[in-house]
Amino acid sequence: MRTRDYPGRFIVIEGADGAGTTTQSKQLADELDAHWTYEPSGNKIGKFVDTMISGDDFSPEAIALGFAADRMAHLEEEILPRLEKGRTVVCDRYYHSSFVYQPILGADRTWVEELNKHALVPDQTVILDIAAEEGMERVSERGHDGNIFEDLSFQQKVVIQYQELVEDLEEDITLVDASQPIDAVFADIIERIEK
């Protein structure tokens, strides 16, 4: 993984789906005035991507080709040079979505990992922690996005898999308790970050 040297600060919201990784980046963002995005990311390439997980027509190792794609797109585009002017980014969503969701639908994980050895290794990464029966009824509640990822089973392996990542990787992370109040989870995330 490419390591920082960067004068900005990279942080990254993961969680499953229903965590409420897009309430809490943007919020976030706006109180450290840092810029906002998100994966797949807004370009064509993340845009094609969002087409190829919305049925079944890809396999899972040309899915995970795309976002590995789309990351480094994103990356080039986006958050590397925002970094280098020394701004804060925050993305909802980054590889540790890759190295989760992918390996459940089936590509290797050892592979998966390869294919995003050159994406920057964030400053700090915040997993909200949610038992994925509460994050599904969020997203039934929310209406949902229509992709393959919006399944129960499926999100209860994505729940245990993030947990592990902790530990698993040498990096900055820490797990957030998303099931309590948005308020009271800001709260934590700012807590941690701050640290």
The other form holds:
Amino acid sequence: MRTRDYPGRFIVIEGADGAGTTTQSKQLADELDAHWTYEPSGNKIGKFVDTMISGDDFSPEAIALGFAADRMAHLEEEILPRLEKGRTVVCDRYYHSSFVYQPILGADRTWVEELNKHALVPDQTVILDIAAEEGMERVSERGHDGNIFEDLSFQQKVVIQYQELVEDLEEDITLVDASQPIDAVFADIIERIEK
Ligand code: TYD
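Right, the form predicted on its own is done; let's see the coordinates for the form predicted together with thymidine-5'-diphosphate.
Now the full complex is given, and it begins with the chain already shown.
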């Protein structure tokens, strides 16, 4: 994978559905005066990926390719130009989501990693760790997105896979207990980021 050759800082917030990645990543971007972005992105490919994961028309492999294509375009169009100008970029989900969700759906993990090997390695990644039951409860309260991943037994696997990812990946990646109140989770994120 590509590593850093830019003056900015690239931070990723990850976690199972309902873990609070959007709330926390937006708050972090505000705090750091950073550019906030997300995946699947708001560009053309990302919007198509949103439709791919709303039903069962596409195979796990096609979905993995969609996310990987979206990611490369997102990096080239939105993330890298800002990092090159010295900005901090905070991204709500990134390749860690692909490494976790796509193999659970049925895609080969090694192949998914291969597809993402040209994606920039983030400077820091925080994974919001929460019990799947609690995450799904939060999803029910805020309203379902209607994607194929919003299922308790799927999310139970997601939570375990994120915990294992922290051990597997040789990059700056850490777990934060996301079952705490929003402010306490945020304080933990700031502590990790500033380390
Ligand atoms: P998103 O709309 O961000 O959902 P949420 O608001 O719950 O974070 O992401 C849509 C779903 O896509 C989410 O369940 C995670 C999944 N996903 C993948 O399966 N692979 C990926 O590479 C990414 C970025 C997301």
